[in-house]
Structure formats: C-alpha cells, structure tokens
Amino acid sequence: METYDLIVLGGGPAGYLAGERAGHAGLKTLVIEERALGGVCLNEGCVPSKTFLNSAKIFEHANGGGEAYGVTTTGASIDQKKVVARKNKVVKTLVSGVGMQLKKNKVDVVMAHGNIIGKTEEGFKLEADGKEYIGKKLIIATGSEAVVPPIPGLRESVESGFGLTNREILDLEEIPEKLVVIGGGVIGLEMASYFNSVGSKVTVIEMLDHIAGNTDREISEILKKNYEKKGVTFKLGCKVTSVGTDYVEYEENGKLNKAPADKVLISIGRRPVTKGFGLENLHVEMDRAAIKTDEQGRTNISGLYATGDVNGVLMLAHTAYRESEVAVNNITGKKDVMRYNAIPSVIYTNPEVASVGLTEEAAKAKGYEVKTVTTSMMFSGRYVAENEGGDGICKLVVDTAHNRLLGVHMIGNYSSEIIYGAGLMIETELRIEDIKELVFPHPSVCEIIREALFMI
C-alpha cells in the first residue's frame, strides 16, 4: 500500500489543475480519474463546444456572411464528420498536454475507479484498479453530470439515442433536420448556436421567461432577438411534459403544444457528481446536493478539501482552477481563500456575452447605491469595423457610494477576451478615477469600457 501527501480524486480542471500544483509544490501526489484526464471541460464541454461554434463563424462568413463586408463566395458546405475529427483531434492534443503537465510536476496517475474506504490514523484509504492507497490529504474533485428528470419519455430518449446530453451532442457527425433544445442556459444555447448556423430548424424550450439564466436581462434579450433573427424559435415561459419518438411536448399558457424533432437536447443543468465512490464512509457534511466548504476549500473532516462543479457553488471550470489552487496553498501552509465576486462568465454563442461581477438587480438586492451606465458598442471603431448592423451593449454597474465598479456586462465579439479585465478592476476595487487613468489600446473593442466610465 503506497502513501501519498496528497491524493485527488478526479481529474477534470478541479483535479489535474490541483496535481500540477501539488506536485510543483513538492508533495508526492496521486490523481485518479476514471473516464479521461481532463474531465467533462476538455473531453465533451468547453473546449470541443469552442471547436464546433468556431467552425460555424466560418461557414457563416462562407455562406453570405462576408458579403456586407466586400467578401462574395460560393458553394460553401459544412461536413459535419470533418467538424467532430477536427473536435477529437483538439481534445486529444489538449488531453495529452495535461498528461504530460502532470508527468512534469513528478504526479502519478491512475486511471480506474477510485473508491474511498474511509479515514484511519494514516489518512484517507481509497481503492482503485485492485490497489490499495493512503492519502494524508485528500482531495474531491468528481466534478458534474448533466441532469436528466423524470420527464415522461425523457430517459428513454437518451437510451435510444434521440435525446442528448452535452456528451452526446458533440459526437453528432450528422446535422438533424429538426432540434429541440430543452433548457436556454449557457449550453443549450451554445448548441442551439452551432447547429442553427449549420443548417438545423432550431426550437429551445425554456421555463423560465428569459433565456441565459443570471445574465443580465437587457443583454439576454438583445441575444434572444439576434437568434430569433436567424431562425431559433423560443418558448419560453414552458414546461416540457413529455418527450416522445419524434416530439418534444411543452405546455404553454395552459394548453399543451408539440415541438416536432429529430433530435432533443437536454441541457438542463448539472449537479454535483456525489454518488459511486464512497463518500458516504466519510460522513461529509453536505449542502443539498453538493459538498459543503468553507473559504479555504476545506469540508467538516480534517484533511478533507472539495474543489470544482462537486461543491455546487459556481460551476465553471476557471472557478474550479482558482478552488483547486486555494485547497493546495493551504495544505502547504500557504494562506490563501476563495473569493467569488470577481469570476467571469461567458456564452460564447455569435455574438459572445461576457460579464463579471454583480448585475443592476443583484446590486441592489444586497443594498448597494447603484447607478449604471449602458453604451452602445458601436462606440467602438474597430467594433463598427468588424461587425455590420451590431447591436452589441456594455453595462457598467458602479457602487456611487465607494465610486467603483460592481459588475460589467457585454454583449459583442470578443466580450470573452476583455471580461478578464473588467474583474481585474472589480477585484483589486480600483476607483472610477484610476480607471479612467489607464490607457486602451485604439483600436480596439475593449475601448468601449473606458468610453462607459466617462459617461458615469
């Protein structure tokens, strides 16, 4: 029986990002991840997405798209087949990578199921591969899985393959004539995107009276009209009742309707991955569904850290990063916690929405003196430059009482690439003043955050 300094259980971002740590930082790890390095993120959900949606901006400008722009062409097709192999190819490259990574920073990997037997004097025992290992730190980094309810027809769908979940969809070598898309949060309608673009009649059913969840709703809206332009047709407001061979069936305004289709997505939400590897020998504490931490990433037995989707409290893979790097300062007695305020989140659909920080609502929810300021993108040269027609917004919402910013919110190409500066100037609570002191590059889209904050 091999002893470990530290072992993690699970190698999505959570848990490879937590060995490469470890591991630089000299202790003696153990990764164990079941399925493939890398997790949910890099194998079937943010990278080989990006892989998809990139493909589908070229076949845009190819198909017509370029011709506002002075570029005409013809015959341009898409083959769905050469979509998924280039997909498989950029997963395999990035996996190896983290491969290699871990292989750098002196990290044995094990790839099996791993178990956790329970706690002795020497730390955590797990099992995997019919191996017995000791782990005086351990860290839970199982990550999530893609919900499917107990919707009338809905798991049966998926078992022959007329459902899909974020897993299956990506491994789709042939463009369904007709997809339904269950739920309009960011992976529905990232998906709804890419195959909207390609050819697909798309319908997202969606319960809420508004697509993409906690974005704020002036920039959901503007997104909703910019696909409802393309085609997408939005129901929203319903609830799915039942799923049949070839229909989705939804209720609205008290009258039940079907949605004809050849393929339905299921793109719901996730949940916590708690179950199948014997947690429940340890008697962590839990918060509904997920693992309960503190700051630190610590869980109520000592030694014990939750890292990533598997502590439910914001399920996105750069927060899971930072998680991971907070758990590992602290075991090596590096002080360090966990902060929420200032992490990004992106939809990369066409155009992107990008925002950080508190939206207008949230704001004055927590009883902040809020005043925000709302600018058109075209304010923006190279914004006017590159995007005919745009409708693209930034948001700004400043806390009038400290003259800072809350929270920043976009909608236009390369929101993703700039939001990372806006929560820079969120975390380190710089004021307006100082900000209006740094110096844009011209030009550029990321300009039209300094032309908001001469606004204020």
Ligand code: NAI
The other form holds:
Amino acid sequence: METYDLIVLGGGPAGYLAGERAGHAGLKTLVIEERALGGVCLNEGCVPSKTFLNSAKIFEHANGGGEAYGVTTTGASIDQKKVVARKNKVVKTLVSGVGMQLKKNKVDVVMAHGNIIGKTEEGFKLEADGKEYIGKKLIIATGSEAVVPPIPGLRESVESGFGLTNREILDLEEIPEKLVVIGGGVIGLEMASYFNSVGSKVTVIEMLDHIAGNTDREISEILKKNYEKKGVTFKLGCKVTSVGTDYVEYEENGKLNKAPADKVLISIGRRPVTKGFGLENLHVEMDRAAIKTDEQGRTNISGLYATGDVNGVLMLAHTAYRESEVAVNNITGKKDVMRYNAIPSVIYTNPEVASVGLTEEAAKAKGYEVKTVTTSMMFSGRYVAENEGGDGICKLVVDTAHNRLLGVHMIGNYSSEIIYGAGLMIETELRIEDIKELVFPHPSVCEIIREALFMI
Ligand code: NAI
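Show the form predicted together with the ligand, please, the one above being the form predicted alone.
Starting with the chain above, the whole complex follows.
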C-alpha cells in the first residue's frame, strides 16, 4: 500500500490545482479522477461553453451583424458539427495541459473511481482501480452535478435525450429548431445566448420574476431586453409542471401552458457530489447538501479538507482554485485564509455581465452607508466605437463612511476581462481618492470605472 502526504479526490479545478500546488510544495501527492482531468469546468462547463460562444460571435458578425460597421457579408452559415469538433480540440489541448502540469510537479494521477475506506492511525485509506492508498491528508474535490428535480417527465426526458444538462448540450451536433431552457441562471443564459445566435427559437422559463439570479436588477433587466430584441422569449415567474416528449408544460398566472420544444436544457442549479465514494465512512459534518468547511477549507475531521463546488460555498472554478491554494498552504504550514468578498462573477452572454463585491441592496442590508453611481458605457470611447446601439452600464457601490468601493457591476463587452481590476480595488481596500490617481489605458472600456469614480 502506497502512502502519500496528500491524496486529492477529484481532478477538476479544485483537485488539479490542489495537486499542482501540493506537488510544487514538495508533498508526495496523488490525484484520483474517474472521468477526465479538468473536471466539469474544462470538459463540459466553463471552457467548452466559451468555444461555443466565440463561434456564435463570429457567426453573428458574419450573418448581418457586420453591416452596422460597414462590413457586408453573404452566405454565412454555421456548421454545428465543426463547432463541436473545435470545442473537443480545445478541451483536449487544455486537459492534456493539466496532465502535463501535474507531471511537472511530480504528482501521481490515477484515472479511476476512488473510494474512501476510512481513517486509520496512518491517515485516510482509499481504494482506486483495485489498489489501496494512504493519504496523511485528504482533500475532497468531487465537484457538483446538475440538479434534475422530480418534475414529472423530466428524468425520462434526460434518458430519452430530449432533456439535456450542461454535459449533453455541449455535444449537440444539430441545432434544435426550438430550445426550451428551464432556469434563467448562468448556464441557462449562456446556452440561450448561443442557440439564439445560431438560429434556434429559444424560450427561457424561470421561476423568479427576473433572470440572472443575484445580479444587480437593473443589469439583469438590460440583459433581458437585449435578448428579447434578439428574439428570445422569457417566461418569468413561471413554474415548470411537467415535461412531455415535445413540449414543456409550465404554470403562468395560475394557468397551464405548453412551450413546444425539440430539445430542453435543464439548468436549474447544481448540487455537491457527496455520494458514491464512501464519504459516509468518515462521518463528516455537512451543511445541507455540502461538506461543511471553515475559512481554511478544513472539515470537522482532522486532516480532511473539502474545496471547490463540493463545499457549496460559491460554485465557481476560480473560487475552487483559491480554496485549494488555501487548503494546501494550510497543510504545508503557511498561514492563509479564504476571503469571499472580492470574487468576480461573469455571465459570458453578449453583452457580457460581470460583477464583484456587493450589490447596492446587499450593501444596505449589511448596514453600510452606501452611495451608488451608474454610468452609461457610452462614456467610453472604445465602447462607442465597437458597440453600435450599445446600452451597457457600469455601477459602483461605494461605502461612503470609509470612502472605498464595495461593489462594481457592469454589462457590456470586455466586462469579463475588466472586472478583476475592480476586484483588486475591493480586495486591497483602496480608497476612492487613491483609485482616482490610477492611469487607465485610453481608449479602453475599462476607463469607464475611472469615469464613474469622478461622478461619486
Ligand atoms: P443557477 O443557480 O445560476 O440558476 C438556476 C435558475 O433556475 C435560478 O434562476 C432559479 O430560480 C431557476 N429555477 C430553479 N428551479 C426552477 C424551476 N423548477 N423552474 C424554473 N426555474 C427554476 O444555476 P445554473 O445556471 O444551473 O448554474 C449552476 C452553477 O454553475 C452556478 O453555481 C453557477 O455559478 C455555475 N456556473 C458559472 C458560470 C460562470 O461563472 N460564467 C457558467 C455556468 C455555470
């Protein structure tokens, strides 16, 4: 039986990053992954959806979208098989990159289902591919899976291929004529965006009275209007009651309606994967469906950590990266804690939505003295040059008592690339007068933050 300083169960962003950092720090490390290195993020989530959305952007430009910019094209078409093939190529490149990084850091990898047998005096005993391993420390990084609730017909729809989760939709080689999206959150909106761009008639059914979850309400409204203009139908405040073989039935104002569909995307949230790998043998403390952790990624069991989606705190790959770093630092004796106040979140629609920190409502609820300024993106020369008819905004939420930023919320392209700068301002608690002295490149969309600062 081989003994490791650290075993990491799961090879997604939380798991492979933990492996890399631990290996780099000199720990004898093993990563166990049953599907593919890179996890959901690289194989069937963040990255593949971005390849789709980039194809959509190119297609939109070629399919009449270039006219406003003086570019006329004819005969543009989209070949979904090639879109999927390119996605697979990108995924393969990045997954092999993860493998190489682990190798470079001298991390062992076992590609098999791992099972926790229990905890002994030597450490955590695991089994994978018929072999047993001991880990002096164990990081559980088993991620999350799509929630498929017990709505009549929903599970059957997944079995028949009519209903799709994020996993299957990214392998769809034909563009459905009619796509119904259940859930107007991040996955739903990104996929609605893609399939709308490439010609599907998309209907989004959302239980809440708004899309995009906790996004600033004004921004989610702008996003909705943009997509309505592009032809997406939103059924808000509607509950799905059943799924047939070619329709989704939903309740709207007490009445049952049917939305015809060729395919249905189920994107109503994800839940931590905590079953099927012997977790029960450790008697770990849970927080509802997730493994309960503290700010160093520790569970109630000494030597056991849980990072990434499985701890249910913030299901984002970049949160997982940092949580794993914190856990590995803790294991190697370096003081480090996880802070969640400046974690950016992005919806890669067109226009993109990005935010970091608190919304105005959340800041007020926390008792801050708040001032909010909202600027049109039209104050950025580059934005005007590149976004005909654009209606983007940038909103700053300011703590007036301490004169610092609490939140930055944007809608408009490049927001995804700009938002980390706003995160830096929040994380380092820069004062407004200090930020005002920063020089931004001109012309750039990021200048909008500077413009907004001078409106405070
Ligand atoms: P989500 O939590 O973002 O959105 C789910 C939506 O479905 C909510 O708006 C909810 O109100 C609605 N809903 C729930 N039950 C419903 C029902 N029965 N009928 C109609 N609507 C219903 O979940 P989503 O989009 O599945 O994403 C899962 C996770 O993946 C999130 O934690 C997200 O952060 C992460 N993710 C992040 C991305 C990014 O950062 N760009 C991209 C994709 C996913």
